[in-house]
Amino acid sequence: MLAGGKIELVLDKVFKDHEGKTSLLLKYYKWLYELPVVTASCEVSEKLFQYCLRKKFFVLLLVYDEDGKVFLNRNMSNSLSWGLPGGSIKKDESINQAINRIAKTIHKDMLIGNVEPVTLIENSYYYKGQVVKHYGIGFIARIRNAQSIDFKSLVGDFVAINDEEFSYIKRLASKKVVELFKNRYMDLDLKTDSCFQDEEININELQKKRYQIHNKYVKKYILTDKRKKKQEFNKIMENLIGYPNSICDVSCGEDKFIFKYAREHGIKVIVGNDISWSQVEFLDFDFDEVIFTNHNAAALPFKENVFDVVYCSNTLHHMPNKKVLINLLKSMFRVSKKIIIVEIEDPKITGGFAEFLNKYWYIGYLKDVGGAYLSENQFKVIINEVFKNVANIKFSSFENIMGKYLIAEIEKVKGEEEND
């Protein structure tokens, strides 16, 4: 639960707006990320001041492509210059919805991913001794469908940022976002594999109807909670998680377990991360107290040790190569004090119904992406090698109708948190 935010979230529900949560997110973004603050102030006319009173929050959006080029609008003032798209957050929309809306002002068919905040913005407007403040967030996001966009039709262009082009960005906040993006892009490019990620997101979105059938019928009549021994499994996870002040599910998908557990036990800060916007928006509707993010888990942008617990379920086998898999593990370790990893054993080793289910249902029908399954021994070797000398590690397992689940509890040794 966002500490101190219960009344804001209740009022949001009553009046069908998002101002309360937007305000709280600004507060918690400061806690979760290392975000610099860009400030600006100016005198305005009476009518402009009245206009400013009607607005409070806004978004500045930098969209980049696979080559690290940045979309910039062509701006006309005294001279032609570059600028980033942006706009106010409406009272009845979430920050996520505002970001997507602004992306579609660039092109109506634009799809984005890897959305993350990089700076906070505070603008002060003065009129005859009165002042109104506007609060903004500068986000970066990667375009997912550049190949289907006609760039010639855009009012602007994707630009390789060099010293010359940078000098033609006039707004201070836009300059700062671009500056921060350049360093962040290098980190993302080094640690992640976006093409594989796009494939998984696209298939998830294309197979929505099949997943609806899966949720409505298969889970209800075949893969029931009883057959999956849900209560027993949840009890094991609850004992491992304990009662932290902050927790992050780095690949939440549609799984509500962590969020229900956090709600029941009053965990103060709850973050649900997923690579798919559709998953984020689906869950955001049911869990307005959760902070939902859209980061690549192999290069999480959160502060070091910001979470007491990071939870990672059935994610390792979706990694495209050994570089991204190891970076995922290191990324989770950097931002947390303890990691809990749950990973299904290679169904070919388990055999029986688990192998049949994976081959013909998850891969054959649902078109599930990711086949880097591990044996129990391989799982232990990787975990032990990556976290050697820096963590205390405990292994366990759990079996149900789905197969055998491999579990690792990885807790930083004392002193490692300070060293990080």
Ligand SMILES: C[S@@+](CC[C@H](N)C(=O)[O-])C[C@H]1O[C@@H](n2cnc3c(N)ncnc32)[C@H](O)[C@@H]1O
Contents of the next structure:
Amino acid sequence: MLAGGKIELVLDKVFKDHEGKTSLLLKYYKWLYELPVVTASCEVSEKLFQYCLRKKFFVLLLVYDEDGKVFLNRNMSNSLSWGLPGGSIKKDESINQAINRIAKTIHKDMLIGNVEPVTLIENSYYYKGQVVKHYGIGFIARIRNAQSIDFKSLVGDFVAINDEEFSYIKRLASKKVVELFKNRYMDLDLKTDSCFQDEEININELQKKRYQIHNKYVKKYILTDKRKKKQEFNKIMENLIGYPNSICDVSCGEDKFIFKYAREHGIKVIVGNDISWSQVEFLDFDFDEVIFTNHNAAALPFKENVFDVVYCSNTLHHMPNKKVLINLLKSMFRVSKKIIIVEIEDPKITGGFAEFLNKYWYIGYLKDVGGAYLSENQFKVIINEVFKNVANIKFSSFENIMGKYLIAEIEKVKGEEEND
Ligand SMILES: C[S@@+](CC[C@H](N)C(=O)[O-])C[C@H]1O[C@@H](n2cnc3c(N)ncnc32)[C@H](O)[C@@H]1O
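Let's compare: the form predicted on its own is above, so bring in the form predicted together with this ligand.
Every chain and every other molecule in the complex is listed next, the one we just looked at coming first.
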């Protein structure tokens, strides 16, 4: 939740713009991520100064492909050079809309994902002793549909960054973003085991309408037992989550649970993350006080211990392999003091209606991709092994019409790091 930002968000609503939220996000990005600041200043003409007064925020965007090549615009002035695409954030658009608009200036069909900020940029422009500041954010994002884009039609290219190509990037901020990207890409590639889960992201995007039906009608009218037991579930969660200052749902999908909880309990900083932006979009309209992010939870870019609580519900079975499952657990541990995991038991073991629902509704109709379901014993063995000696672990469970939910509360022992 963007604490202290209520007036900005209300004014945004009244005047139908996003400036208040953009400036608040900038403040919270500094708190959530380790972001170096690149500064630059120069004298400008009167007209340029007036132009600068009209623009406040901008985005610099580095789009990379699955081989770690970086899209660079071909710039022409006296000589040829490389530069990153970018532009101002319009008053009536969110940061995410600006990023996607800029990606589409590279190619109109470009789809991106795994968006994350890597640096802040502060430009000061002077005219006759007056100064105007421009605030920028350097983002990196992955192209998701490289196969369907004709690279030859682009004004620029996807470039493998070596010393020679790097020396042809002229702007300081672009250089910094590329430099930061190189380390981050190695980390991302390692932690995600070079698996960017594109199939899942694409299916979620295609099935958007089906999820709307699921939320509007099925959850409400058909899965009524789930609703009836909701209070019981809320009580369990209240005991586990308590009243933290900050919380992150690392794979919220279209689930509102944590955001409603945060509203009711006055949690100050609340982040909703998911690998699929199409899932998060469902929530963005209802919860403008939430910071929504689009990271792979197996390689979260947040600062160490930044969250009091990290929540992960029904996601372990979506991990593509063992390595990524372990990295998801370690990644959550790195950024938080306490992890709460809620995971549906393998529906085949639970049997009955849970198995039927999973087979025909979740997999059959909603096309749910994850299939690496765990038994209660497997859930316990994995968690105990990953967090042995570094956390206090408590297991419990909860049952409703959907099946049996396995719950783990993993509290960091002060000063401990995860097991290797
Ligand atoms: C079954 S849904 C659960 C959604 C929500 N947590 C709930 O309990 O209703 C799984 C969610 O995990 C997300 N997801 C899958 N892999 C992920 C990853 N590596 N990082 C972040 N989110 C991921 C999917 O996009 C999807 O929204």
